[in-house]
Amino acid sequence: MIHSLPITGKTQIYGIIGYPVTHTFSPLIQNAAFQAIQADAVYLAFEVHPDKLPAAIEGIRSLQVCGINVTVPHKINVVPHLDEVTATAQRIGAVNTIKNQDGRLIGTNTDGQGFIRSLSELPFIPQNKTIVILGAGGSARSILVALAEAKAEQISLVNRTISKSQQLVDEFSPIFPETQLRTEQLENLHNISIDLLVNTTSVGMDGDKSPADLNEFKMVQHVADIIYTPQQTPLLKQAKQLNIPCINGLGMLLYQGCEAFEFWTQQKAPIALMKTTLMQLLK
(Lines of atoms letter the chains of each structure in order from A and count residues from 1; the text may use other names and numbers.)
(Lines give C-alpha, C1' and ligand atoms only; values in the text may rest on other atoms or scores of the structure.)
Protein backbone atom coordinates (compact mmCIF):
# COMPACT_ATOMS: atom_id res chain seq x y z
CA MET A 1 0.00 0.00 0.00
CA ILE A 2 1.47 3.35 -1.03
CA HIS A 3 -0.66 5.72 1.05
CA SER A 4 -2.43 4.60 4.21
CA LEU A 5 -4.66 7.66 4.57
CA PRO A 6 -7.32 8.92 2.12
CA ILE A 7 -5.85 11.43 -0.31
CA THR A 8 -7.57 14.75 0.36
CA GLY A 9 -7.01 18.45 -0.27
CA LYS A 10 -4.68 18.42 2.73
CA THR A 11 -2.41 15.61 1.51
CA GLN A 12 1.17 16.85 1.22
CA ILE A 13 3.08 16.11 -1.97
CA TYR A 14 6.74 15.09 -2.10
CA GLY A 15 8.67 13.62 -4.98
CA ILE A 16 11.78 13.17 -7.07
CA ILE A 17 12.84 14.88 -10.30
CA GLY A 18 15.27 13.40 -12.79
CA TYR A 19 15.67 12.39 -16.43
CA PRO A 20 15.05 9.51 -16.72
CA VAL A 21 13.40 8.72 -13.40
CA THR A 22 11.16 5.68 -13.94
CA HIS A 23 13.80 3.32 -12.48
CA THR A 24 13.95 5.05 -9.08
CA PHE A 25 13.34 3.15 -5.83
CA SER A 26 12.58 6.36 -3.92
CA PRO A 27 8.75 6.39 -4.15
CA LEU A 28 8.33 2.96 -2.54
CA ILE A 29 10.94 3.67 0.15
CA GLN A 30 9.70 7.16 1.06
CA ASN A 31 6.00 6.24 0.91
CA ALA A 32 6.68 3.35 3.29
CA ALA A 33 8.34 5.85 5.64
CA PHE A 34 5.44 8.32 5.45
CA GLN A 35 3.01 5.48 6.12
CA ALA A 36 5.04 4.38 9.15
CA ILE A 37 4.68 7.79 10.81
CA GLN A 38 1.04 8.11 9.67
CA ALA A 39 1.85 11.25 7.70
CA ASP A 40 -0.82 12.55 5.32
CA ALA A 41 1.71 12.67 2.49
CA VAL A 42 2.47 11.00 -0.81
CA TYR A 43 5.75 10.76 -2.76
CA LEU A 44 5.77 10.66 -6.57
CA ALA A 45 8.30 10.51 -9.41
CA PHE A 46 8.41 13.40 -11.89
CA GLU A 47 10.37 13.03 -15.12
CA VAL A 48 11.77 16.47 -15.95
CA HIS A 49 13.65 17.14 -19.19
CA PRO A 50 16.74 19.34 -18.60
CA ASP A 51 15.18 22.11 -20.72
CA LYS A 52 12.17 22.16 -18.39
CA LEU A 53 14.09 22.34 -15.10
CA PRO A 54 13.48 26.08 -14.40
CA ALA A 55 9.74 25.60 -15.04
CA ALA A 56 9.70 22.51 -12.80
CA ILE A 57 11.29 24.42 -9.91
CA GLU A 58 8.71 27.19 -10.28
CA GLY A 59 6.06 24.46 -10.32
CA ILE A 60 7.30 23.24 -6.92
CA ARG A 61 6.65 26.72 -5.54
CA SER A 62 3.33 27.24 -7.33
CA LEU A 63 1.90 23.83 -6.44
CA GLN A 64 3.30 23.99 -2.89
CA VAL A 65 5.11 20.67 -3.23
CA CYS A 66 6.64 20.16 0.23
CA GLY A 67 9.88 18.42 -0.68
CA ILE A 68 11.79 17.07 -3.65
CA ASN A 69 14.72 14.75 -4.24
CA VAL A 70 16.92 15.68 -7.19
CA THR A 71 18.75 13.09 -9.24
CA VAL A 72 20.75 12.91 -12.48
CA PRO A 73 21.15 15.15 -14.45
CA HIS A 74 19.79 18.03 -12.35
CA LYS A 75 21.90 18.02 -9.16
CA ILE A 76 24.22 20.84 -10.26
CA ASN A 77 21.92 22.84 -12.53
CA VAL A 78 19.19 23.12 -9.90
CA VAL A 79 21.38 25.17 -7.52
CA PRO A 80 20.92 28.64 -9.10
CA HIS A 81 17.12 28.27 -8.97
CA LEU A 82 16.98 27.86 -5.17
CA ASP A 83 16.59 30.54 -2.50
CA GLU A 84 19.05 29.01 -0.07
CA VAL A 85 21.64 26.21 -0.12
CA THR A 86 23.23 24.62 2.96
CA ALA A 87 26.96 25.00 3.53
CA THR A 88 27.59 21.34 2.72
CA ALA A 89 25.67 21.54 -0.56
CA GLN A 90 27.56 24.74 -1.44
CA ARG A 91 30.87 22.97 -0.92
CA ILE A 92 29.80 20.00 -3.01
CA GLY A 93 28.30 22.29 -5.65
CA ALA A 94 25.26 20.04 -6.02
CA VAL A 95 21.85 19.55 -4.39
CA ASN A 96 19.94 16.27 -4.09
CA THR A 97 17.19 17.35 -1.66
CA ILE A 98 14.95 20.43 -1.59
CA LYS A 99 12.60 21.58 1.17
CA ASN A 100 9.80 24.03 0.44
CA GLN A 101 9.53 26.24 3.51
CA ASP A 102 6.57 28.57 2.95
CA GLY A 103 7.52 29.10 -0.69
CA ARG A 104 11.23 29.42 0.06
CA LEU A 105 13.22 26.57 -1.52
CA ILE A 106 16.13 25.32 0.58
CA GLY A 107 18.59 22.85 -0.97
CA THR A 108 20.92 20.41 0.72
CA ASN A 109 22.97 17.38 -0.23
CA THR A 110 22.48 14.17 1.75
CA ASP A 111 24.77 11.91 -0.33
CA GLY A 112 27.92 12.46 1.72
CA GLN A 113 26.18 12.18 5.08
CA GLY A 114 24.41 9.07 3.81
CA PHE A 115 27.82 7.59 3.07
CA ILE A 116 29.14 8.52 6.53
CA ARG A 117 26.14 6.89 8.20
CA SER A 118 26.66 3.75 6.11
CA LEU A 119 30.19 3.42 7.55
CA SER A 120 28.65 2.52 10.92
CA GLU A 121 27.95 -0.90 9.40
CA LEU A 122 31.69 -1.67 9.18
CA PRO A 123 32.05 -0.04 11.79
CA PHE A 124 34.36 2.85 10.82
CA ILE A 125 34.90 6.39 12.11
CA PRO A 126 36.80 8.67 9.66
CA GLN A 127 38.40 10.95 12.25
CA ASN A 128 42.24 10.88 12.10
CA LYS A 129 42.18 8.12 9.46
CA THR A 130 44.03 7.62 6.16
CA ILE A 131 41.56 7.22 3.30
CA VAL A 132 41.88 6.54 -0.44
CA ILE A 133 39.09 7.52 -2.85
CA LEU A 134 39.02 5.98 -6.32
CA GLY A 135 37.41 8.40 -8.79
CA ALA A 136 36.91 12.16 -9.03
CA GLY A 137 33.30 12.56 -10.20
CA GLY A 138 30.22 13.87 -8.42
CA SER A 139 30.04 11.01 -5.90
CA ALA A 140 33.75 11.35 -5.06
CA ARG A 141 33.20 15.04 -4.51
CA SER A 142 30.35 14.59 -2.00
CA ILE A 143 32.17 11.78 -0.19
CA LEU A 144 35.41 13.78 -0.01
CA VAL A 145 33.56 16.71 1.58
CA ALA A 146 31.79 14.43 4.09
CA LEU A 147 35.02 12.65 5.08
CA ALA A 148 36.88 15.95 5.46
CA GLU A 149 34.02 17.36 7.55
CA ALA A 150 34.35 14.20 9.67
CA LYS A 151 38.03 15.13 10.31
CA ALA A 152 39.81 12.49 8.22
CA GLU A 153 43.56 13.02 8.58
CA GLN A 154 44.55 12.24 4.99
CA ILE A 155 42.56 11.67 1.79
CA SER A 156 44.28 10.54 -1.41
CA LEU A 157 42.39 10.80 -4.70
CA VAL A 158 43.14 8.32 -7.48
CA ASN A 159 41.73 9.02 -10.93
CA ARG A 160 42.64 8.13 -14.52
CA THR A 161 42.53 11.82 -15.43
CA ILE A 162 44.92 13.32 -12.90
CA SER A 163 43.84 16.88 -13.68
CA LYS A 164 40.31 16.08 -12.41
CA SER A 165 41.52 14.80 -9.04
CA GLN A 166 44.03 17.65 -8.77
CA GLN A 167 41.21 20.12 -9.33
CA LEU A 168 39.39 18.69 -6.29
CA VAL A 169 42.57 18.86 -4.21
CA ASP A 170 43.17 22.49 -5.21
CA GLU A 171 39.56 23.45 -4.50
CA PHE A 172 39.12 21.76 -1.14
CA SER A 173 42.57 22.05 0.47
CA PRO A 174 41.95 25.68 1.58
CA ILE A 175 38.50 24.75 2.91
CA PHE A 176 39.77 21.76 4.92
CA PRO A 177 43.30 22.72 6.02
CA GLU A 178 43.31 20.08 8.79
CA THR A 179 42.86 17.25 6.27
CA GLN A 180 45.78 16.49 3.96
CA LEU A 181 44.36 16.15 0.45
CA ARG A 182 46.49 14.86 -2.40
CA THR A 183 46.40 13.30 -5.84
CA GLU A 184 48.10 9.92 -6.14
CA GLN A 185 48.79 7.10 -8.56
CA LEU A 186 47.42 3.80 -7.24
CA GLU A 187 50.83 2.08 -7.35
CA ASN A 188 52.29 4.75 -5.06
CA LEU A 189 49.85 3.73 -2.32
CA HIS A 190 50.76 0.05 -2.21
CA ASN A 191 53.24 0.46 0.63
CA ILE A 192 51.17 2.53 3.04
CA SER A 193 48.57 1.44 5.55
CA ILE A 194 45.09 2.47 4.33
CA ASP A 195 42.29 2.68 6.88
CA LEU A 196 39.53 2.90 4.24
CA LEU A 197 39.52 2.35 0.45
CA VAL A 198 36.43 3.84 -1.27
CA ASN A 199 35.43 3.07 -4.86
CA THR A 200 33.27 5.83 -6.35
CA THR A 201 33.82 4.79 -9.98
CA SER A 202 31.50 2.61 -12.08
CA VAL A 203 34.23 -0.05 -12.45
CA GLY A 204 32.75 -3.28 -11.10
CA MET A 205 29.19 -2.54 -12.14
CA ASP A 206 29.55 -5.11 -14.92
CA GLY A 207 30.51 -7.72 -12.31
CA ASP A 208 33.73 -8.37 -14.20
CA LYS A 209 36.44 -5.76 -13.58
CA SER A 210 37.84 -4.36 -10.34
CA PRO A 211 39.25 -0.83 -9.85
CA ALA A 212 42.07 -2.19 -7.64
CA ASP A 213 43.81 -5.42 -6.69
CA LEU A 214 43.79 -5.60 -2.89
CA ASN A 215 46.64 -8.12 -2.91
CA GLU A 216 48.98 -5.38 -4.11
CA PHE A 217 48.53 -3.27 -0.97
CA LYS A 218 50.54 -3.54 2.23
CA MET A 219 47.41 -3.04 4.35
CA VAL A 220 43.79 -2.11 3.66
CA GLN A 221 41.67 -2.14 6.81
CA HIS A 222 38.21 -1.45 5.33
CA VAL A 223 36.64 -1.28 1.85
CA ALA A 224 33.54 0.60 0.67
CA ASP A 225 32.16 0.34 -2.87
CA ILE A 226 29.27 2.71 -3.57
CA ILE A 227 27.95 0.41 -6.33
CA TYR A 228 24.86 -1.51 -5.15
CA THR A 229 23.92 -3.36 -8.35
CA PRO A 230 25.43 -5.93 -8.29
CA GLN A 231 25.55 -6.12 -4.51
CA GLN A 232 28.83 -8.05 -4.70
CA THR A 233 31.32 -6.36 -7.02
CA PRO A 234 34.69 -8.02 -7.81
CA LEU A 235 36.34 -5.58 -5.37
CA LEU A 236 34.01 -6.61 -2.55
CA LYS A 237 34.36 -10.31 -3.37
CA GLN A 238 38.12 -9.99 -3.06
CA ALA A 239 37.79 -8.03 0.20
CA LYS A 240 35.68 -10.84 1.66
CA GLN A 241 38.22 -13.44 0.54
CA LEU A 242 40.90 -11.45 2.36
CA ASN A 243 38.66 -11.00 5.45
CA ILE A 244 38.60 -7.23 5.04
CA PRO A 245 35.39 -5.66 6.44
CA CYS A 246 33.48 -4.18 3.50
CA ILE A 247 30.18 -2.57 2.45
CA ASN A 248 28.43 -1.88 -0.85
CA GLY A 249 26.42 1.21 -1.81
CA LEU A 250 23.08 0.07 -0.35
CA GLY A 251 23.79 1.78 2.96
CA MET A 252 24.60 5.07 1.26
CA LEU A 253 21.42 4.80 -0.82
CA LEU A 254 19.36 4.03 2.28
CA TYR A 255 20.84 6.66 4.58
CA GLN A 256 20.80 9.51 2.07
CA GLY A 257 17.06 8.78 1.77
CA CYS A 258 16.75 8.77 5.56
CA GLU A 259 18.61 12.10 5.74
CA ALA A 260 16.24 13.59 3.16
CA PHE A 261 13.18 12.32 5.07
CA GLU A 262 14.50 13.87 8.29
CA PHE A 263 15.34 17.16 6.51
CA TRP A 264 11.73 17.41 5.30
CA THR A 265 9.80 16.17 8.33
CA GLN A 266 12.07 16.95 11.30
CA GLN A 267 11.21 13.42 12.44
CA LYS A 268 13.47 10.40 12.83
CA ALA A 269 13.32 8.17 9.77
CA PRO A 270 11.99 4.61 10.26
CA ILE A 271 15.32 3.14 9.13
CA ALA A 272 14.49 -0.55 9.64
CA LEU A 273 11.32 -0.30 7.54
CA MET A 274 13.06 1.70 4.80
CA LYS A 275 15.87 -0.86 4.71
CA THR A 276 13.44 -3.80 4.51
CA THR A 277 11.57 -2.07 1.66
CA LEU A 278 14.82 -1.46 -0.21
CA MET A 279 16.00 -5.06 0.19
CA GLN A 280 12.66 -6.38 -1.10
CA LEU A 281 13.01 -4.20 -4.21
CA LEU A 282 16.44 -5.68 -4.90
CA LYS A 283 15.40 -9.34 -4.58
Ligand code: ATR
Contents of the next structure:
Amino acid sequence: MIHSLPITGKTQIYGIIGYPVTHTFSPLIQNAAFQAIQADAVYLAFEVHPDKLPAAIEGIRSLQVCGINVTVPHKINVVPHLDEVTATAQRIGAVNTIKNQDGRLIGTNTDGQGFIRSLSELPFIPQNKTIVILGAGGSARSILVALAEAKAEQISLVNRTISKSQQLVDEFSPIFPETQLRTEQLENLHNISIDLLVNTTSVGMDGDKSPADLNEFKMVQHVADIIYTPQQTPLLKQAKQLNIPCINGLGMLLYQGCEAFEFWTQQKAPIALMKTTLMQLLK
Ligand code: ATR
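Next, give the form predicted together with the ligand, keeping in mind that what was shown is the form predicted on its own.
Starting with the chain above, the whole complex follows.
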Protein backbone atom coordinates (compact mmCIF):
# COMPACT_ATOMS: atom_id res chain seq x y z
CA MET A 1 0.00 0.00 0.00
CA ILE A 2 1.39 3.37 -1.03
CA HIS A 3 0.57 6.43 1.07
CA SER A 4 0.41 9.84 -0.58
CA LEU A 5 2.99 12.29 0.61
CA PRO A 6 1.71 15.66 1.83
CA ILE A 7 1.93 18.62 -0.55
CA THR A 8 4.55 21.00 0.84
CA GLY A 9 6.10 24.34 -0.08
CA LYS A 10 8.76 22.39 -1.95
CA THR A 11 6.52 20.00 -3.87
CA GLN A 12 7.69 19.79 -7.46
CA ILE A 13 5.07 20.14 -10.17
CA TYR A 14 4.81 17.85 -13.19
CA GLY A 15 1.94 17.41 -15.61
CA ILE A 16 0.50 16.85 -19.04
CA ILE A 17 -0.80 19.39 -21.55
CA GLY A 18 -3.29 18.43 -24.25
CA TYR A 19 -6.66 19.39 -25.75
CA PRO A 20 -8.72 17.54 -24.65
CA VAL A 21 -6.80 15.97 -21.78
CA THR A 22 -9.31 14.84 -19.16
CA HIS A 23 -9.33 11.22 -20.44
CA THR A 24 -5.59 10.77 -19.77
CA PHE A 25 -4.27 7.88 -17.64
CA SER A 26 -0.95 9.64 -17.02
CA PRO A 27 -1.71 11.43 -13.70
CA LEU A 28 -2.57 8.20 -11.86
CA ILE A 29 0.38 6.30 -13.33
CA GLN A 30 2.96 9.05 -12.79
CA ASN A 31 1.75 9.96 -9.28
CA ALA A 32 1.97 6.28 -8.29
CA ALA A 33 5.54 6.24 -9.61
CA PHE A 34 6.52 9.45 -7.75
CA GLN A 35 5.07 8.06 -4.52
CA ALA A 36 6.97 4.81 -4.99
CA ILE A 37 10.31 6.66 -5.05
CA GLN A 38 9.15 8.95 -2.20
CA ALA A 39 9.51 12.03 -4.39
CA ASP A 40 7.96 15.27 -3.15
CA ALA A 41 6.24 15.73 -6.49
CA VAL A 42 2.77 15.90 -7.98
CA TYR A 43 1.55 15.34 -11.56
CA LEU A 44 -1.55 17.12 -12.91
CA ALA A 45 -3.47 17.39 -16.19
CA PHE A 46 -3.71 20.84 -17.81
CA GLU A 47 -6.16 21.41 -20.64
CA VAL A 48 -4.47 23.91 -22.96
CA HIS A 49 -6.35 25.33 -25.95
CA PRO A 50 -4.11 25.48 -29.06
CA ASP A 51 -4.28 29.32 -29.01
CA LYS A 52 -2.87 29.30 -25.49
CA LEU A 53 0.09 26.99 -26.13
CA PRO A 54 2.76 29.78 -26.13
CA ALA A 55 1.32 31.17 -22.88
CA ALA A 56 1.27 27.68 -21.34
CA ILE A 57 4.96 27.19 -22.16
CA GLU A 58 5.74 30.59 -20.62
CA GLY A 59 3.77 29.40 -17.58
CA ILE A 60 5.96 26.30 -17.31
CA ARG A 61 8.97 28.60 -17.21
CA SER A 62 7.59 31.18 -14.80
CA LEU A 63 6.03 28.67 -12.39
CA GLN A 64 9.12 26.47 -12.62
CA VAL A 65 7.16 23.37 -13.50
CA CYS A 66 9.74 20.56 -13.51
CA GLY A 67 8.43 18.32 -16.25
CA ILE A 68 5.57 18.12 -18.72
CA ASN A 69 4.14 15.50 -21.04
CA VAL A 70 2.72 16.83 -24.26
CA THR A 71 -0.13 15.17 -26.08
CA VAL A 72 -2.45 15.80 -29.02
CA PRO A 73 -2.64 18.38 -30.60
CA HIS A 74 0.52 20.08 -29.27
CA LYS A 75 3.34 17.59 -29.97
CA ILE A 76 4.58 19.35 -33.13
CA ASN A 77 3.68 22.96 -32.34
CA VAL A 78 5.51 22.90 -29.01
CA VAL A 79 8.92 22.35 -30.62
CA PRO A 80 9.78 26.01 -31.54
CA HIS A 81 9.08 27.12 -27.96
CA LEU A 82 11.78 24.93 -26.42
CA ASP A 83 15.46 25.69 -25.73
CA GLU A 84 16.78 22.30 -26.75
CA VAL A 85 15.38 19.19 -28.45
CA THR A 86 17.00 15.72 -28.39
CA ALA A 87 18.21 14.19 -31.66
CA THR A 88 15.39 11.62 -31.62
CA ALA A 89 12.70 14.26 -31.09
CA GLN A 90 14.25 16.38 -33.85
CA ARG A 91 14.05 13.45 -36.26
CA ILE A 92 10.47 12.72 -35.30
CA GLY A 93 9.66 16.45 -35.43
CA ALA A 94 7.51 16.12 -32.32
CA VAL A 95 7.99 16.28 -28.55
CA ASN A 96 5.98 14.36 -25.95
CA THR A 97 8.12 15.09 -22.87
CA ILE A 98 9.72 18.31 -21.60
CA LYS A 99 12.21 18.62 -18.76
CA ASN A 100 12.84 21.96 -17.10
CA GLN A 101 16.56 21.90 -16.35
CA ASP A 102 17.49 25.01 -14.39
CA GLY A 103 15.19 27.13 -16.53
CA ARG A 104 16.07 25.50 -19.86
CA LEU A 105 13.24 23.55 -21.45
CA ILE A 106 14.54 20.34 -23.05
CA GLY A 107 12.18 18.34 -25.26
CA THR A 108 12.38 14.67 -26.09
CA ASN A 109 10.10 12.06 -27.59
CA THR A 110 9.63 8.78 -25.71
CA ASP A 111 6.91 7.29 -27.96
CA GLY A 112 9.27 5.36 -30.26
CA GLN A 113 11.48 4.13 -27.44
CA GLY A 114 8.35 3.19 -25.50
CA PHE A 115 7.30 1.09 -28.48
CA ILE A 116 10.73 -0.60 -28.69
CA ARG A 117 10.61 -1.41 -24.97
CA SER A 118 7.12 -2.89 -25.37
CA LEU A 119 8.52 -5.32 -27.97
CA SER A 120 10.56 -6.98 -25.21
CA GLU A 121 7.28 -8.53 -24.07
CA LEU A 122 7.08 -10.60 -27.28
CA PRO A 123 10.18 -10.81 -27.10
CA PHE A 124 11.47 -9.10 -30.25
CA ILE A 125 14.71 -7.27 -31.13
CA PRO A 126 14.49 -5.10 -34.28
CA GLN A 127 18.15 -5.37 -35.34
CA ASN A 128 18.52 -6.98 -38.82
CA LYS A 129 14.78 -7.65 -39.04
CA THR A 130 12.22 -7.19 -41.85
CA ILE A 131 9.36 -5.03 -40.60
CA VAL A 132 6.09 -3.79 -42.10
CA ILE A 133 4.42 -0.66 -40.71
CA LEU A 134 0.77 -0.03 -41.57
CA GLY A 135 0.08 3.72 -41.53
CA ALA A 136 2.15 6.87 -42.08
CA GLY A 137 0.87 9.34 -39.49
CA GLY A 138 2.52 10.71 -36.35
CA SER A 139 2.74 7.34 -34.56
CA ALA A 140 4.20 5.61 -37.63
CA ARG A 141 6.82 8.36 -37.80
CA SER A 142 8.04 7.89 -34.21
CA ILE A 143 7.99 4.08 -34.56
CA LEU A 144 9.86 4.22 -37.88
CA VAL A 145 12.59 6.39 -36.35
CA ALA A 146 12.92 4.10 -33.31
CA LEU A 147 13.07 0.92 -35.42
CA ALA A 148 15.66 2.45 -37.76
CA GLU A 149 17.70 3.68 -34.76
CA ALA A 150 17.50 0.07 -33.49
CA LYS A 151 19.02 -1.03 -36.83
CA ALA A 152 16.11 -2.80 -38.51
CA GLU A 153 17.27 -4.14 -41.87
CA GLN A 154 14.18 -3.37 -43.90
CA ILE A 155 11.05 -1.34 -43.17
CA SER A 156 8.12 -1.30 -45.62
CA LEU A 157 5.45 1.33 -45.14
CA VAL A 158 1.90 0.62 -46.26
CA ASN A 159 -0.54 3.52 -46.22
CA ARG A 160 -3.92 4.41 -47.70
CA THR A 161 -2.44 7.73 -48.89
CA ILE A 162 0.74 6.65 -50.65
CA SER A 163 2.15 10.19 -50.90
CA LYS A 164 2.41 10.27 -47.08
CA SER A 165 4.34 7.00 -46.79
CA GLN A 166 6.54 8.04 -49.74
CA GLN A 167 7.31 11.31 -47.99
CA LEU A 168 8.54 9.40 -44.91
CA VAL A 169 10.70 7.16 -47.11
CA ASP A 170 12.22 10.18 -48.92
CA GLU A 171 12.87 12.01 -45.66
CA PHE A 172 14.40 9.15 -43.68
CA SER A 173 16.31 7.13 -46.28
CA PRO A 174 19.30 9.53 -46.24
CA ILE A 175 19.25 9.67 -42.41
CA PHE A 176 19.21 5.86 -42.01
CA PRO A 177 21.29 4.49 -44.93
CA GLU A 178 21.67 1.12 -43.22
CA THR A 179 17.92 0.47 -43.12
CA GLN A 180 16.12 -0.15 -46.42
CA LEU A 181 12.98 1.98 -46.38
CA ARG A 182 10.27 1.64 -48.98
CA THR A 183 6.62 2.27 -49.55
CA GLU A 184 4.61 -0.78 -50.59
CA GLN A 185 1.16 -2.09 -51.41
CA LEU A 186 0.03 -4.74 -48.93
CA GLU A 187 -0.46 -7.32 -51.73
CA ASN A 188 3.22 -7.11 -52.66
CA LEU A 189 4.20 -8.24 -49.17
CA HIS A 190 2.16 -11.44 -49.07
CA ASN A 191 5.03 -13.63 -50.22
CA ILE A 192 7.90 -12.32 -48.12
CA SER A 193 8.83 -13.40 -44.64
CA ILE A 194 7.86 -10.60 -42.22
CA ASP A 195 9.48 -10.60 -38.78
CA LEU A 196 7.14 -7.95 -37.37
CA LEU A 197 3.90 -6.38 -38.64
CA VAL A 198 2.96 -3.14 -36.83
CA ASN A 199 -0.44 -1.47 -37.09
CA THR A 200 -0.31 2.28 -36.45
CA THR A 201 -3.57 3.10 -38.26
CA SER A 202 -6.80 3.66 -36.38
CA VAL A 203 -8.38 0.70 -38.20
CA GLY A 204 -9.51 -1.73 -35.48
CA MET A 205 -10.54 0.87 -32.89
CA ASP A 206 -14.19 0.22 -33.69
CA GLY A 207 -13.64 -3.47 -32.91
CA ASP A 208 -14.85 -4.85 -36.22
CA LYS A 209 -12.34 -3.97 -38.96
CA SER A 210 -8.79 -5.14 -39.53
CA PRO A 211 -6.08 -3.33 -41.53
CA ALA A 212 -4.72 -6.68 -42.86
CA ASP A 213 -5.79 -10.32 -43.23
CA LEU A 214 -2.96 -12.40 -41.77
CA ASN A 215 -4.15 -15.49 -43.68
CA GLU A 216 -2.99 -13.84 -46.90
CA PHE A 217 0.67 -13.70 -45.82
CA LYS A 218 3.22 -16.46 -46.29
CA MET A 219 4.87 -15.73 -42.95
CA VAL A 220 4.30 -13.15 -40.21
CA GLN A 221 6.36 -13.91 -37.10
CA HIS A 222 5.11 -11.19 -34.72
CA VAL A 223 2.28 -8.64 -34.65
CA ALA A 224 2.08 -5.34 -32.74
CA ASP A 225 -1.03 -3.16 -32.76
CA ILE A 226 -0.60 0.23 -31.08
CA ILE A 227 -4.34 0.43 -30.37
CA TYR A 228 -5.15 -0.30 -26.70
CA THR A 229 -8.91 0.33 -26.67
CA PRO A 230 -10.15 -2.25 -27.46
CA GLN A 231 -7.30 -4.26 -25.96
CA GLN A 232 -7.90 -6.98 -28.56
CA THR A 233 -8.46 -5.61 -32.04
CA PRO A 234 -9.65 -7.93 -34.85
CA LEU A 235 -6.02 -8.01 -36.07
CA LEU A 236 -4.80 -9.22 -32.68
CA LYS A 237 -7.63 -11.74 -32.38
CA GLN A 238 -6.61 -13.22 -35.70
CA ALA A 239 -2.93 -13.27 -34.66
CA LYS A 240 -3.90 -15.18 -31.50
CA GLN A 241 -5.95 -17.68 -33.51
CA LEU A 242 -2.96 -18.26 -35.77
CA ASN A 243 -0.59 -18.59 -32.79
CA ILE A 244 1.42 -15.53 -33.84
CA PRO A 245 2.96 -13.79 -30.79
CA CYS A 246 1.34 -10.36 -30.50
CA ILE A 247 1.03 -7.26 -28.32
CA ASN A 248 -1.42 -4.37 -28.12
CA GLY A 249 -0.64 -0.70 -27.49
CA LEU A 250 -0.73 -0.85 -23.69
CA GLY A 251 2.98 -1.60 -23.53
CA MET A 252 3.82 1.43 -25.67
CA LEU A 253 1.60 3.58 -23.44
CA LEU A 254 3.22 2.19 -20.30
CA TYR A 255 6.83 2.37 -21.47
CA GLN A 256 6.62 5.86 -23.00
CA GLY A 257 5.52 6.93 -19.51
CA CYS A 258 8.38 4.99 -17.88
CA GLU A 259 10.84 6.66 -20.27
CA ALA A 260 9.42 10.11 -19.44
CA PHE A 261 9.69 9.38 -15.71
CA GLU A 262 13.31 8.30 -16.15
CA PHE A 263 14.10 11.38 -18.29
CA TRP A 264 12.82 13.64 -15.49
CA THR A 265 14.10 11.84 -12.41
CA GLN A 266 17.20 9.99 -13.67
CA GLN A 267 15.88 7.05 -11.66
CA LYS A 268 14.60 3.68 -12.84
CA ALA A 269 10.84 3.74 -13.27
CA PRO A 270 8.87 1.41 -10.95
CA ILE A 271 7.55 -0.46 -13.99
CA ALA A 272 5.57 -3.19 -12.21
CA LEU A 273 3.68 -0.61 -10.14
CA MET A 274 3.01 1.62 -13.15
CA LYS A 275 1.74 -1.42 -15.05
CA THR A 276 -0.57 -2.52 -12.22
CA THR A 277 -1.92 1.04 -11.93
CA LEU A 278 -2.63 1.14 -15.67
CA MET A 279 -4.32 -2.26 -15.67
CA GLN A 280 -6.56 -1.22 -12.75
CA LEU A 281 -7.62 1.88 -14.70
CA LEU A 282 -8.68 -0.30 -17.60
CA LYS A 283 -10.80 -2.70 -15.54
P1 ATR B 1 -1.42 8.95 -35.27
O2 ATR B 1 -0.84 10.17 -34.64
O3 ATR B 1 -2.07 8.00 -34.29
O4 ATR B 1 -0.44 8.25 -36.15
P5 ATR B 1 -2.57 10.14 -37.60
O6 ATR B 1 -1.32 10.95 -37.74
O7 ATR B 1 -3.90 10.80 -37.78
O8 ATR B 1 -2.64 9.44 -36.18
O9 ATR B 1 -2.45 8.89 -38.63
C10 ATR B 1 -3.48 7.99 -38.82
C11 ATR B 1 -3.05 6.89 -39.79
O12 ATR B 1 -4.13 5.95 -39.89
C13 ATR B 1 -2.77 7.39 -41.19
O14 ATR B 1 -1.77 6.60 -41.77
C15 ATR B 1 -4.11 7.13 -41.90
O16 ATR B 1 -4.02 6.96 -43.30
P17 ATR B 1 -3.99 8.24 -44.31
O18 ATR B 1 -2.60 8.79 -44.25
O19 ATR B 1 -4.35 7.67 -45.62
O20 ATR B 1 -5.02 9.19 -43.77
C21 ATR B 1 -4.50 5.84 -41.26
N22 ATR B 1 -5.95 5.59 -41.35
C23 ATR B 1 -6.92 6.20 -40.63
N24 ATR B 1 -8.14 5.71 -40.97
C25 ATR B 1 -7.92 4.78 -41.94
C26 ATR B 1 -8.77 3.90 -42.71
N27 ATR B 1 -10.08 3.90 -42.53
N28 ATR B 1 -8.17 3.07 -43.58
C29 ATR B 1 -6.85 3.06 -43.76
N30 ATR B 1 -5.99 3.86 -43.07
C31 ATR B 1 -6.51 4.71 -42.17
